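Have a look below at one chain only, the form predicted on its own, in structure tokens format.
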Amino acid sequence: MKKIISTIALALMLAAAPAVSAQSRDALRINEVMVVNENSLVDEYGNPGAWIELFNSNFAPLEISKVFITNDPANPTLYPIPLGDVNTKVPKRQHVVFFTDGEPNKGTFHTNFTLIPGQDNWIGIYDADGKTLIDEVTVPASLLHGQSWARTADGNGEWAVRTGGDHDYITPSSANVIRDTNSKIQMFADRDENGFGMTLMAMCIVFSALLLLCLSFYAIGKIGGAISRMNKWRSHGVTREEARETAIADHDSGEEIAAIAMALYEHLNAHDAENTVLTINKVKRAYSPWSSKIYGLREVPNHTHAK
């Protein structure tokens, strides 16, 4: 029993394994950097700063605590982030800001470098054991002032220049690709002004579902039409060969339900005429003095004493 037990165990963490390392720290991506800000995105604090942005490209929640990022090959480990706050727990498929300023001394999200303008900045993220590269990304220096480098796409693609235009979003903490339209919805509107198509689709949506109804109650009413006749054959010691040899299995003629109703008719409707006269009469009786109460009667003596 113990040995089969063990298995299972081990099979089920066989299994487990895949899951878990599907959603490790190795789904951690740079997002978004952006070196001098000015008018972009300001921290708890009201101060604008460069700022870099991670995100969770796994399907579950990520715990991104004792995970190092740094701006220098040489120290991995420069910024620890700090285990203890809530924040640190990344949800699925989004994202979390850093603000280089170099003041770890106000929270979690303040890293001890900063970004410098005008240079190529290297930026990577190691795993806890500070050795496992797990994304990095080289800024250019040609990044002007108000303008990011982010990838084309969350967590893939190439990285591009972000100037902050109506269709050149900058988006920290927001997806780098934000989709105004669904382009589905649009080429039917554009086909479609005046919604005959979708009132059309809509009318055969309607008598479609309809039909399947009429369909599946007619279907139940054969079904059970065909167990009462069943029920019918048992009843008679017939079985089905029998029943179709001699067309038992036939309904009652109409006549027969007819005479049948009309005997339930008469059965029921049968009942006394009721006399709403009432009538009173005297009865006589042959007198009898020795049925009368008079002569039961005694007098009352008188109690009289002779002198």
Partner chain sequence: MSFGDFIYNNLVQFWQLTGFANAEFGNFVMLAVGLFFIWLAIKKNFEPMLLVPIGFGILIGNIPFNAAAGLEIGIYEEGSVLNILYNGVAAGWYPPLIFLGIGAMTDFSALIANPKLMLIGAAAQFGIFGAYMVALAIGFTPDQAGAIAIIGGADGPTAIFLSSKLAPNLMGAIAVSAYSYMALVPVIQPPLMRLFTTKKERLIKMKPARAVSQNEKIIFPIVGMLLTCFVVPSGIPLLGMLFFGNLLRECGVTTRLAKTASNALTDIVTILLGMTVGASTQASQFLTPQTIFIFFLGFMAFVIASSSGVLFVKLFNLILPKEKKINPLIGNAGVSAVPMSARISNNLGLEYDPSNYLLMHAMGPNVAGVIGSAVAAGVLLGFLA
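Residue numbers count along the first chain shown, from 1. Bear in mind the structure is a predicted one, so any value in this text is a computation, not a measurement. Each form is matched to the other, and the largest set of C-alpha atoms that superpose within 1.5 Å is called the rigid core. Compared with the form predicted together with its partner chain:
Core-superposed comparison between the two forms: the Cα of residue 77 travels less than 2 Å. Once both forms are overlaid on the rigid core, the distance between the two CA positions of residue 199 between the two forms is 2 angstroms or more.
Core-superposed comparison between the two forms: CA of residue 144 displaced by less than 2 Å.
Any chance you could show the form predicted together with its partner chain after that form predicted on its own?
FYI, this one's just the chain on its own, none of its partners or other molecules.
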């Protein structure tokens, strides 16, 4: 029976392994798209062109080779991101841009399809199996020259048009929301100048956590005590009612336990009279060829006697 359970558990774990691996690629997101780019981002050859920005929303690096990018729902494996390029390992919470110029011979980050201005462009990314859709977006036909279609927050949030204005940045290869301050710290600096709010909240949390632990251990102590009592009654061969009548002690006092322990110690470690015991221990020396006597002695030549 145990073997069967172990086998099932192992099988479940093995079955879960690919799921875990896929889960991390699951966090890949299409983050921003520009369909008509004439004077914005240029590729490594100096050419501006349409681009798709992907975002690794994991808090760990993500290898995106084997993932497919496509603009054709009927052909999910249209552009496989090539293997063997070190740049396909996207750092945590970072971005990578693909130019959709239809010229894959220019490098890993140039897709073999193009986006078409003036019409809705569907874009999808598929997992390595070519079947599991990881993320998709439809870029509206209304997108004008120099505008991008971007998420309002990296990796999630609604999609919106970015015009490149002061509060409407186009951000290839960088975060869609540019923060110049840590909003949490700013909030505490603005709303809790003297720290009273933090003190109140934090002390409540600390007390709650330890109070919870305290109550749990009262309960565990009570349950443990009840179980010990029942075991004790059972060992005495009495029922609960009989135990109440005969008033068997609930538990031994610390003094009793100490006295028993002392007696056992005296019994097991009895010596005649001496307070101190002298012991001669054999000192073990770790073997080393440097300290070996064998190498320090000259070997006596073997004499062979001719018969």
